[in-house]
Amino acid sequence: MSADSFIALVERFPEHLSEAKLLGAGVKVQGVDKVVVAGIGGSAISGDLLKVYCSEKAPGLHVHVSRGYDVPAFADSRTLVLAISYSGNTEETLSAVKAAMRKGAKIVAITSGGKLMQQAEQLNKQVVAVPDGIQPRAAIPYLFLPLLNVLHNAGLIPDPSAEVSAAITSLKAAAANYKDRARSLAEKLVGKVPLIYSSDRMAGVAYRWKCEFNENAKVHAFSHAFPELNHNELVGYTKLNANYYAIVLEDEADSRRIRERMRLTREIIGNKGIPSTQIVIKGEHLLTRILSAVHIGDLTSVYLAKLTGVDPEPVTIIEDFKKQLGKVPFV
C-alpha cells in the first residue's frame, strides 16, 4: 500500500465505523461481572475506549485492559476475557488466553485469523472475525464496536446502537473539518515532540494519540492526564531538553476544576515558550466525542507523516523487532 493510500484509509475512518457497528451483535455470554481485555498495540487501544465509555455508561463494572503474556489474579469463572489480536498471531494475546482458561474464564476472541482464531475453535469459543489486510491500528473500528455489542448482549451496558448511528453520521458530516484541523496542527507539529494531554477520564484517547504520532509520523509523543500531571510532570518544564508541543484534549464533559487545570497549564508552558493547542472535543453522546477525538488524532499523525517525507503504513522496526525475538525459545 501506498502512503498516500493508507492516509486515504485512515480518512475513511467513518465509513469503517458503518461496516463494523454489527460485529459482534451474534455473540451471547452468560454470568459474568467483570471484562478483562487482552491485547497489545493497536489491539489493546481498543480496551482503553472501552474503558473511557464504559465510565459513564457502566461505572460500576471493572474493565482491566491487559497488555502481557497473563491476565490478572482476580480473572475467574465471572470474567469475561475479550482476546484482541488482529493478526491472530501475537505471542502475548495467545499467553493470555491459555491463562484465561486455567481461570475458567469466558473467552471471545476477536481477529482477523491466525493461530488465535484457530486455538478459538479449537477450545469452542466464540469468534468475532474481521477484515483482514490493513495495519491493526488503521482496524480500530472493527476491534472497538464489537466490546461494545458483545458487552451489551451480556447484560453489562445498555443499547449502544443508538449511539453508534449517531456518532457514524457525525462524523460523516464533520468529515472535512476535521481534515482542515488535522492539517492545520500537522503543520505545527513538524520538528517537535508531541505531549497529549487529557483528563484521566479520557486518558485512554490521549494515549491512542501518542501511539498514533509513534508508528504513523514514526516520532516520539507522550501522554499524560490531568489532575495527576500538576503534580510531576509540569515540574519538567523547568528544564527543557526537548522541542516540545503540547496538544491539550479537552472533552466539553470535563469538570469546570479539570478546565481550569487545562488553561493554567497551558499559560505557565506558554510562559516557558512551549506552544500548545487546545482541541475541545463536542457532540451530544460520549461515543460520538471518543470517536471524533480518536480521529482527529489519527488524521493528525497521518498528515504529520506526509509533511516529513515518512511513509505512515510500515512499522519496520516492529517488525525487526519480533523477527529477532522469534530466534529465543518462547519458555
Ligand code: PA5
Given for the second form:
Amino acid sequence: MSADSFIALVERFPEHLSEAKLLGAGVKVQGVDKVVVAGIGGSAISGDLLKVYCSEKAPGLHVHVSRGYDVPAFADSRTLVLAISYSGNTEETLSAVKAAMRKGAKIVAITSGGKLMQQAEQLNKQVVAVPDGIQPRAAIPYLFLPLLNVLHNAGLIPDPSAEVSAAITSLKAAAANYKDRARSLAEKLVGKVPLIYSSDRMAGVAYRWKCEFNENAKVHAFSHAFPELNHNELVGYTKLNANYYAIVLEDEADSRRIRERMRLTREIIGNKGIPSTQIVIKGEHLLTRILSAVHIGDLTSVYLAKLTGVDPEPVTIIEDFKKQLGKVPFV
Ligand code: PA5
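Provide the structure of the form predicted together with ligand PA5, given the form predicted on its own shown above.
Every chain and every other molecule in the complex is listed next, the one we just looked at coming first.
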C-alpha cells in the first residue's frame, strides 16, 4: 500500500466504524461478571478504549487489559477473556488464551485469521472475524466495536447501538474540520517529541496517540495523565533534554480541578519554552468523544509522517524483531 493510500485509509475511519458496528452482535456469553482483554500493541488498545467507555457506562465492571503471556490471577470461570490479535499470530496472545483455558474462563477471540482463529475453532470458542489485509492499528474500528456488542450481549453494559450511530454521524460531519486541525497540529510537531497528556480517565486515548506517533510517524512520543504527571513528569521540564511539544487532551467532562491542572501545567511549561496545544474533546456522548479524539490523533500522526517524508504504513522494525525472536525456541 502506498503512503497516500494508507493515509486515505486512516481518513476513512468513520466509514470503517459504520462497517464494524454490528460485528460481534451474534456472540453470546453468559455467567460472567468481569472482563479481561488479552492482546498487545495495536490489538490491545481497543481494551484501553473499552476501559475508558466502561468508566462511565459500567463503573462497577472490572475491565483489565492484559498485555503479556498470561492472564491475571483473578481470572476464573466468571471471567470473560476477549483475546484480540489482529494477525492471529502473536505469541503473547496465543499464550494468554492457553492460560485463560487453564483458568476455565469464557473466551471470545477477535482476529482476522492466523493461529488464533485455528486455536479458537479447535477449542470451540466463539470468534469475531474481522477484515484482513490492513495494519492492526488501522483496524481499530473492527477490533473495538465488537467489544461493546459482546459486553452488551453478556449483560455487562447498556445497549451501545444508539451511541455508536451518533458517534459515526458526528465523525462524518466533522471530517473536514478534524483533518484541518490534524494538519495544523502536525506542522507544529515536525522535529519535536510529542508528549500527550490527558486526565487519568482518558489515559487510554492519550496512549493511542502515543502509539500512533510511534508507528505512523516513526518518532518517539510519550503519554501521561493528570493528576499523576504533576507529581513527577512536571519536574522533567527543569532540565530539558529534547525538543518537546505537549498536547493536552481535555475531555469536556473532565473535572474543573483537572482542567485547572491542565491550564497551570501549560502555563508553567510554556514559561520554560515548551509549546503546547490543548485539544478540547466535545460531543454529547462519551463514545463520540473517545472516537473523535482517537481519529484526530491518528490523522495527526499520518500527516506528520507525510510532512517528514516517512511512509506511515510499514512497521518493519517490529516485523524484524518478531522474526528474530521467532528463531529463539519459545519454552
Ligand atoms: O501495531 C502493530 O503492528 C503492533 O503493535 C501489533 O498490533 C502487535 O505486534 C500485535 O500484533 P497483532 O495485533 O497482530 O496481535
